[in-house]
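In structure tokens, the next block holds one chain alone, the form predicted alone.
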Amino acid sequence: MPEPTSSSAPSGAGAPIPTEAPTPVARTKTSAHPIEHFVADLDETPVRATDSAVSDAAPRSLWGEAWRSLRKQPLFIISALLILGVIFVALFPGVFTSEPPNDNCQLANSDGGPAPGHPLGFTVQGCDILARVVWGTQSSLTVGLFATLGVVVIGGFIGALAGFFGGWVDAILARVGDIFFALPLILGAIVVVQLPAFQQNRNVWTLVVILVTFGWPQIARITRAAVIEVRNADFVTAARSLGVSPMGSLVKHVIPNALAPVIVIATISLGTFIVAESTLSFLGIGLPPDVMSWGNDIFSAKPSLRSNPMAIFWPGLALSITVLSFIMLGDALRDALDPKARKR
């Protein structure tokens, strides 16, 4: 009987070297699982929905996506109607109400209910509620809208100059706005108000002036942190290497894109400043007696909030709202802002 010969062959010359037979990949049927592969034609395809896409579309920017994230925001546009509304007022008050807001008061009014034509009631001094309301939201909205402008340009630009060049220039602005972020706001602005300067010429300029003085530290420290993230960018080095000046760099290139944070805080700062001018008015130390605004309307009606609690409820009603809107339209932006807070 013949035995069965080795699978090896020497490893000698001339030998032959035994391959064995590819085992095939896939099969198509078996006889215990058989599988059946279906290929649909090209024609069936909806490949081409493909070729419709424009896949040389610029990309969004920043502001670009923001909008298109606030648009989807119901926080952003209820926040937005109101602070139309609330502009709409200050700019358009003979809409709301005719009554002249301090040419007739009577006394024979004094704390008065609901009346015809005068749906809000009397003040102690026998005023319109109403008028008063919506004549005063001028002073309001106008000390908090120009105060915010002017601490996000004086703190703006310092805060960018600080970050931009740092070594000493960062130095010297960082300790004189420490300075004056060490005072509190609401108590700077009562010390300076004493002062007889301003006692004799207390309207709304000065008191804007006051608020501009102690608020702008934060908005510096704000738009300090954001220059120095943008300062050291792709784009910023090839700027300078293309021959851009220093400070042309800083306000063509890193400005506009450290704007982002500063509005997102100057935002919710108006609201701060409405709230300040308020309650500087309702001190007593803030806008004089004759200039309508919210917080003259609460420190006037202080003295009958038992009799006449209505008196002291719409100014408080107005100005809460209106705060809360700018508190509000902030929160949006920031999430709307920041990559890292926005919802995908």
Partner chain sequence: MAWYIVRRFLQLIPVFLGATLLVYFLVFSLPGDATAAICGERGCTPAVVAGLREQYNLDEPFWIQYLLYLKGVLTFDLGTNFSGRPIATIIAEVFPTTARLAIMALVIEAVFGILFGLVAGLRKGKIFDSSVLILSLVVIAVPIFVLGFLMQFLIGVKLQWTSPTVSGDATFTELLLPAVVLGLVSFAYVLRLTRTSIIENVNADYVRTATAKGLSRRRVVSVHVLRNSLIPVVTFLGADLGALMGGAIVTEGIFNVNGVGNTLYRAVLNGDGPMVVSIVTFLILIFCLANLLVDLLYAWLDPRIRYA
Contents of the next structure:
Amino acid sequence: MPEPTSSSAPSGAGAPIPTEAPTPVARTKTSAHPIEHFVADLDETPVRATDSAVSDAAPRSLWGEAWRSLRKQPLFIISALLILGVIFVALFPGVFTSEPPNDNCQLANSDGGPAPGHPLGFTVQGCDILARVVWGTQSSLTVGLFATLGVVVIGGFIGALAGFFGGWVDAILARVGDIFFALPLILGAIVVVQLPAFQQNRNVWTLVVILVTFGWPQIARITRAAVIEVRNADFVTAARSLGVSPMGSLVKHVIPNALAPVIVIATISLGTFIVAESTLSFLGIGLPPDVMSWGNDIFSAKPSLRSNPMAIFWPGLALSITVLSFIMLGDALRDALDPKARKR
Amino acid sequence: MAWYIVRRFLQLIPVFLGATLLVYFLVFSLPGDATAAICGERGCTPAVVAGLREQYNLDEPFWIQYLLYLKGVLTFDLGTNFSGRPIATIIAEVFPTTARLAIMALVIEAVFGILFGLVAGLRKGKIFDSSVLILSLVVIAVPIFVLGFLMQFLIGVKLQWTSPTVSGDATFTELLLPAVVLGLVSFAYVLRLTRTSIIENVNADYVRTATAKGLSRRRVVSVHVLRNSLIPVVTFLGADLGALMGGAIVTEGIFNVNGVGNTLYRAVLNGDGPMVVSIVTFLILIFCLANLLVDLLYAWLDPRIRYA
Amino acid sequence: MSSSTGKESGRRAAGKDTRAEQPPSGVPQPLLELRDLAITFTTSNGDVPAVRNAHLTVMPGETVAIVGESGSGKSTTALAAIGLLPGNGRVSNGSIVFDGEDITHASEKRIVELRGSSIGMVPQDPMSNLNPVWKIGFQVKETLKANGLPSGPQDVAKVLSEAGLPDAAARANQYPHEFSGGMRQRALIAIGLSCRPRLLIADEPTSALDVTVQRQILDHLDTMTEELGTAVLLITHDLGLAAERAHKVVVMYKGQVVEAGPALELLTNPRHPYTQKLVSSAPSIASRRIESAKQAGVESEDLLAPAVSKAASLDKIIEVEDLTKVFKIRGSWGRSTDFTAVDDVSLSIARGTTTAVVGESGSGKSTVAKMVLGLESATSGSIKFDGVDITTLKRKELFDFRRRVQPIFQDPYGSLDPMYNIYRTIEEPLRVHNVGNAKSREKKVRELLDQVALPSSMMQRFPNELSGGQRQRVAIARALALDPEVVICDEAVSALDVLVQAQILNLLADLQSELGLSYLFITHDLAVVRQIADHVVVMQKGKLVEQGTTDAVFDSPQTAYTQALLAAIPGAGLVLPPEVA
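To complete the pair, please output the form predicted together with the partner chain; the form predicted alone was given just before.
Whole complex next, starting from this chain.
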């Protein structure tokens, strides 16, 4: 049951906009109930100086913050260790296997199981599986790394220009991107790779060129979106009113702040390009058969799947772990560099 | 709304033209004689080469070649392949199988991806969430051909639950395993997307307001959280339908499915340039249509777009 | 889903227990009582107490306002009352008693029963609190349905029209994005009151709206809750608004209730030092104080001194004439329409004084600021700076012009590059204009930090480590680095808490008298204008409505629009006794 309250009605209730200056009526409400005037104990509620406290902790840049949160993430630690391991194998394959990679294959050992000195058994050509897997690391990683570098440079450049300048530059670049986008990476690569011109010059570098050609639009889109988000920030406007040129503000303010999502996607793309290389090799149109790669090994082990599944399993495992560690790293970076978490 | 659809449709035309031009350019004007590819290592007699040049208008300037080709595409006359069969007939033959496979994969990834993503998102940080997240990373990381062989070996060869390969009939049970393999990677993406979207929406102001109105938890989740979270998921699924139809090259290869992907793969191995170009053009068309579908779905799901 | 009968019986049962406890003195039972409430948030850095020892009583039909700055725990306290704490928050001590029933640890089922039908809520931001994918009518209907009320189209229309939404039946068929901010807030009020709750929690219900809309909505809310006898728990940061709208005001500071009492009593006789600071700094109260003082015939030199001493200067540093800005807006079917953001505006700034441009959103005030800064080109008209028209400047001249006019923006979180530390931020203008060498620049940065009262130890810190007020000080230091003559403050204090706002306004005033700066002050907040401006320009929909000295505009506003704006300042209806003034 509502108590009757004796409050004076607000002067202009309901009326749209009062057309005359308000008459000075007291608009405070008075209650029917007695209201006690409570004041908290001053000792328990000390008033601190307005807007003072600055901690004595060491200054923290945004990258510093990200690094601190990364260090605590198990996902980051595991993936970083795995990646370091894979890089080490790629650089120093000799440490992991004494077996020469290619020229010790004996057909007598074809599809043989594990033997002393050959813990993982033999391929259909009688090559040591461990040696093939270890020596195959290099080509997969090279393709992934350089394809990623390529798309970041090309896609990043195009995306940054489109996002920052907008207008017709953006419109044209966006349409060009759409055209490439309509052609998925693997499909585009297949079309080019089967051409005689490429079948005659198949190697790691032509493959990188093909992957970059069809892979750049994704990075361009991400960069464009990130740049657009930063472009309108007040600090960019402030820089412009200081007299910083448009190009200057793009390089000094916009790009550094738009980098985080690009780094995340680039890390994940590295994994994607390794998969793309091995998929093409698996289809028999990627790296030439004499180049050792996990995809080639899986391709050549295909016919004997039923009799010797391990010949597919080991290179498949190496491939999966490598890709997984890059994707995990990307995920960990995404969490650490999350723009929403960075706002404050 | 009408303007929105028309604009989207108009935007697709340059994309389609550009993409087909790109493919045509790559195949027919990069260094290397296209007829050499068609003839392969055996070589052709000069008369045959001349015939081929005539058939594919190779003596015309590049632009004319492309326009003639485009005219063919628009009149459903895709020419004939290397062995003389009409390409349009071949595509019409194999496409239904691929479409069936793609739709099965789409249903599998949508149902399980949304279900798992919803539960994970609502229980963020709990054990189910963390394990499902790790699982999804593994699924994304393991290349589809490794996954395919693994499943084929375990389920088809070892356990013999289904036949490891697909016959010409491509029955529902035969296609089930390939569909699972094909849908697995997208399943992981759908799961992650749903989860992120749910987590974002659970904390949205309007969800709190809906709770404050006195709605039950179940109603808040189904009417306000899930409905809004599905917008990005459904658009992803639309785009994925296009990708599944074209991206089945590996899966169709492993399970020996007589579909578009496998046909393309054989054409690539045979160096059948005209066939490759035609199939890729067909796939680009599918991809563009899928994108149009996505735009329509988006407008249907989000009224802010519909009235824009 | 609970049926209405279930709810009723639940309420009756609850009522029964309490009647037994009711004190015999005849004092009515409080509707909501928070006793010793403590709320704790679990974060990655451990438990963080958000609210401690909070006491609060809301009597039936009474309006109680909780006032506090951001982070004071005012919203958290109110949300705890309907079990809407975020997932990592929990009531760690004390109790919440609603109508005699302890609901601190009530079951989810019981809380769902209470929500909507017994305790309603009107949230803060009308833009984000309606689900964008459902029609307004649907969102009202499901509220009625969930609480067991008739939910036919006519019931929905009735609820909406009660909240002052015209043409409610048709409006119910629209989506939230087709509504203006004010209409959305009306829809939210309709939803909050649709099930006739006995308590309405209104969390900053109008802070996102223009002042005139704010006033209409608050007036309407007042009328409705009074008619229905609904008690209101009003959360606000504005002491003036609280005093004007509530019977009782509760002041919270750093998670604790520091003072509570009748509204007017708190304003006239604040006892806690924090309340005293708040009363002396709140712009709405301060501007009221000036008015009251004038009406009481007290021409206090202290209060009006700044305006009097500077008025003499006639030298115009900026003269804007017939300024117009037209934007092209792309419509559907490729048609583009012209939108006149600024329409034939003329104004001037006398050297060493402050001119305020006041207007609501869409008035074109910020576009004027951008054009004066040379960031946006004028469609027509001229902007003379020290006699030179800047709309015709060449690149090099424009570069030199930039040294003389500098901006300070609204959002203290967006106006500093998060990648630059404070030293680099303040040094950037010097480097861009090639002023001095590394050593002299460092000296200058130290001087600037000193001028804005920041320790030079802060030079190596990054913006993310600073509070909003501190960031705004850095932005001021950066703006002053090139010794400009004019500073353009675009809503420079709007995002800050009241006390910090007062501090920054004082700093700006000190810098003005010290350095002879001229300010162009863009703001929506008339209360602030009263405190700092010498000259006021009122804009509405791109047009200049009225201009004059601050005293003239405030004392005898000539146009209806200015009068409405003045009347809408929260606390405009308060008459403060002279001793407060």
